[in-house]
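In the form predicted on its own, a lone chain appears below as structure tokens.
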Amino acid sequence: MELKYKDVLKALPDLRKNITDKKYYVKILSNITLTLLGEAVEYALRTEGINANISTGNFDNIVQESVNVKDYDCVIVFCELANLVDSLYYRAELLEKPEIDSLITKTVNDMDFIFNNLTEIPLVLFSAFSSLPFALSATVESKYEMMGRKLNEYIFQSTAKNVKIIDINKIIAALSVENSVDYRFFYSSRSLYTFEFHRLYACAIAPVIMSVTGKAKKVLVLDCDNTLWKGTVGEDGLKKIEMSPNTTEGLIFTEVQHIALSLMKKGVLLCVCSKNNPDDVDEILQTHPDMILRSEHFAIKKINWTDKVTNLKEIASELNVSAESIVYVDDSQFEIGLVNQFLPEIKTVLVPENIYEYPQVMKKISELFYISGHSKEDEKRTKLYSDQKMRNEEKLKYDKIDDYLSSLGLKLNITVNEKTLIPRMSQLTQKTNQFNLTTKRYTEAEIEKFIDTGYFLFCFSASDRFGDYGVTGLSIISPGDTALIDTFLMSCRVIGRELEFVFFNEIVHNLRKHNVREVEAQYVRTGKNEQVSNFYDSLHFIKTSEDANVKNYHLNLKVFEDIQIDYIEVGSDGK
């Protein structure tokens, strides 16, 4: 069902009441009228559990208002080409080259000024210039189109790390110019775009904001029959299922598998959830010549006759992720309906009846897994979970947890202010929820600024005899005689190994070398970090105050004694 503006207005009051998390403040700056965009963005974010608070600046006042947005989490800048100067969309063809060059120079200077004013903003979303609403010819580039192209070339080459460029031409192409633009309202009130355009724009930027607020999708779960291949293996047999690139329908499923594999290589966890005989599916995954996805590409395979809801719950539990981070694809309306009823937090996608639409549906799904930065951990995430499965099996051989931990051969390597790890540090703040004392989310630009302004950013990577965990711990600490622990977190996949205690030992050693005498810290309660509510107590911090949601702590480093964990070997980068 197509979502109308009235539907959004009707739904927003309930969405506002039901979400009580920390507010996420968004400011929209524009040189055209964007009356509908605020509600569209708020609806898109609130349906993903983000407590969005949207405000819109004054009409055509971007440069001046960019000075006064310091307290916002995100600023959307919509600088419309048609309104750079009054009536540019039809006057451009009569301008001489010096006039065009002067206008381009002025606009570039304005953008530099705007971006400079917004350097403190964690996330800036800048809409690329589009000439499509007023394009003249498919064969000749007009002066107006040339101006848009040159301005885009500049912004794509010169924007800072906190700026993401939104290519609105793709949104217009998806809808058509006719369905994206409302010329009637443009001429009467400079309101150029339709609500459907605003809605798709909001959907396009939502995954970016989800990624920096800890709401990103992480897991893609796929059914098998008529989802990974055409046909039902239990009825048709291995030889008659179809996924060959040499047939019309087979090519479609080949493309779908390639899309899934590319997501896996970017760090998305792939899983199978299928009602089937396990041996049949395993044979296909291991031996079928047309199969692109193999067993090693899947973090978990639930191939049995148990209901899908139970299997999806187990997948979430075994991966230690929330259900809201899962996207589930199935060809059965019944199965999709069942999951929608009992696990509504999971995003479900039905394989389209017109199978030729399936690859496009998968490409839209891919947009949900927005990854703000690429790290080594992304490339090997599936192997990390495979290694963990072996650890869990090994654990069963021991009666005492200490004996098991001692058998692992744990090694911890510490780095300090290592700029090559900035993407991973940002990812850890955005994804880690359980072992996270303050649950603050930071972009790459914010992480880099911490380093450049003298903060200590400690990271640890860990390994054992089963494999490498990757970079899984982070602490951000302010400089000074009395330092503040802004962030202390650890990935859920290394919880239970007591690495956090050895990590803190090493942090104290480093801080003492930098003449830090005292440390202050906070535990900020969330819905997911209750397990670390007494972490600072276990390190013998003194609690200075407490209310329902926050505990404040103090530690004199002179009296701190190392927590003794003998089975963890420690290294460092020497800094």
The other form holds:
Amino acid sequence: MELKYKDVLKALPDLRKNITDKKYYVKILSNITLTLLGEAVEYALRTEGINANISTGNFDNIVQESVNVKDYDCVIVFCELANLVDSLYYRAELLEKPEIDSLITKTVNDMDFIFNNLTEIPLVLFSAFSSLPFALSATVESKYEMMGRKLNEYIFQSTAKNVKIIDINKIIAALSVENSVDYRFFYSSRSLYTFEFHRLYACAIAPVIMSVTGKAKKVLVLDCDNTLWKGTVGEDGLKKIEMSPNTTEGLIFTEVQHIALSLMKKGVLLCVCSKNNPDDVDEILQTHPDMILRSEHFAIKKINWTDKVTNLKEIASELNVSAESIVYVDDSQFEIGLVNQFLPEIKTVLVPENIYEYPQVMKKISELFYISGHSKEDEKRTKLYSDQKMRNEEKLKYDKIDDYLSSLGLKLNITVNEKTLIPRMSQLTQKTNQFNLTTKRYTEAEIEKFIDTGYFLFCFSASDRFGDYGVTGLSIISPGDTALIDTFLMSCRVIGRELEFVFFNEIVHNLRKHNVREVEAQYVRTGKNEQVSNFYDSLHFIKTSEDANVKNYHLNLKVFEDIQIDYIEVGSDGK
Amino acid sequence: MENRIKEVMAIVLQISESEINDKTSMKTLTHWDSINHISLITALEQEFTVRFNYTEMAAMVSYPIIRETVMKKLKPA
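I've shown you the form predicted on its own. Could you give me the structure of the form predicted in complex with the partner chain?
Now the full complex is given, and it begins with the chain already shown.
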């Protein structure tokens, strides 16, 4: 047993004390007794630094309570098939077809009603139906199983942007039915699932919540020898290392490389960090016929004899990400230990001794990179970062930063209320920590609602002669005579180019056209956004009040004069 | 063993170990309801790597009975 229920209970009081982040409120609605779920979820979230507060609704009151659930960050709906109507798990077999059909229709209507009531909730986690605890035979589908299947067909095609379906069949499959279900408690108290089941359920949903709270991992750093391939290139030579699908062990490394590449395609940044001769590794990355991963897939390559801690710190700083967003994979217990000691924020993964377990380990860590509403921007991101490296190298040649910036040929394209950008806008609010004035996280559904209720949602995409940065700036502004800047943020990869000033100029021009006369704005301190604490001062806003964590500002648009920056070209067309 | 039982009961039922004595039962502790009973049985089973049957589970409503039941389970047959 990996982790006992007692250990969870023991750890919670300290975990509750130590996290001071903004509270994250979760409500659990269910039609069975889920005694252990609240604690399992709270534990899983708090160990990831999320200040989770969990409350549980009344037993079998999902529909009724969904009407009144408000102000929660997340609602977990656990609608158990066995108790859809009382004792369905044995009654179903005696039901006639019309009765079954009407029960399915009723349940579908209930779900629609529930989802509709919960549209204001940023994240709704809905458990798929599982008939496995009461399944009969592998060759015959019972009426009960058929109902579960039909209801699942319906919910898996649900398109509500704030709803994620949790496929609990996969959790039951991983544990076995026997270890997932405790019939004793079911018959005594309508509690169906074991602690282990609840623990795995919590582990499954944690990455989704980490993603919407801006805590998902962003960077995967891999060692080379015995991590990307079998063997040590410096000793065995280029010909002897293995990652071929035609050898028993090579096959495993091929699979691992595929997993890493598919993560990269989903927007995860890949890096290598290896003590090796750079020429050897470069040659493998460029010419080895069995390699799946190539040079261009890596945002940064640290192939040198410097220690891993220094290299990882450099990777974090060059990519402009915090150490917390990095996962590091290495086959050396020594290197992993060193990183754990000196950079404990980094999540480390040791290549398992039983090498056949390696792909499973990689699949498991893949979940940490969960990205909600996967957007096209992600695929481009690695290229963007490698372009940025070229830029950094060029930076050295200029004495004055202005000279450098004007040499870049920066261009800004601004869009207003562009609906195709909703996934990207939501993602920007969830991922951006540093250049973010208010750090409000929004789901796609919430973004859409802003657009529908007359807010101005300005986005910019930026480019220069080295390449395209993609959509990297967002501002959300309320409508009205006096507008409020709800959100003003910029992705860390375009910081330091004065784009924010030109963006703001353009926003002002646009607001004036809509007869907005004054603007109010706020800076909310988070511990990560210190660099923008005086941003509004630099735009000549007037500070109206200030306390330790919040500064309030005001600006009269009549007297605002454009910030003069002549080296950034502004467009508003498609490109 | 008694201390381990008390430790588990204290954590699950949110009381201090010193409060637990032979009078401690579902009747005397308001927090020990049928729902928390599931948590308690789960924690005890994990602690001692045992499994209680339906009758045992239903009977374990006080500290002395729990002690007795766990002891019986752990005694080599």
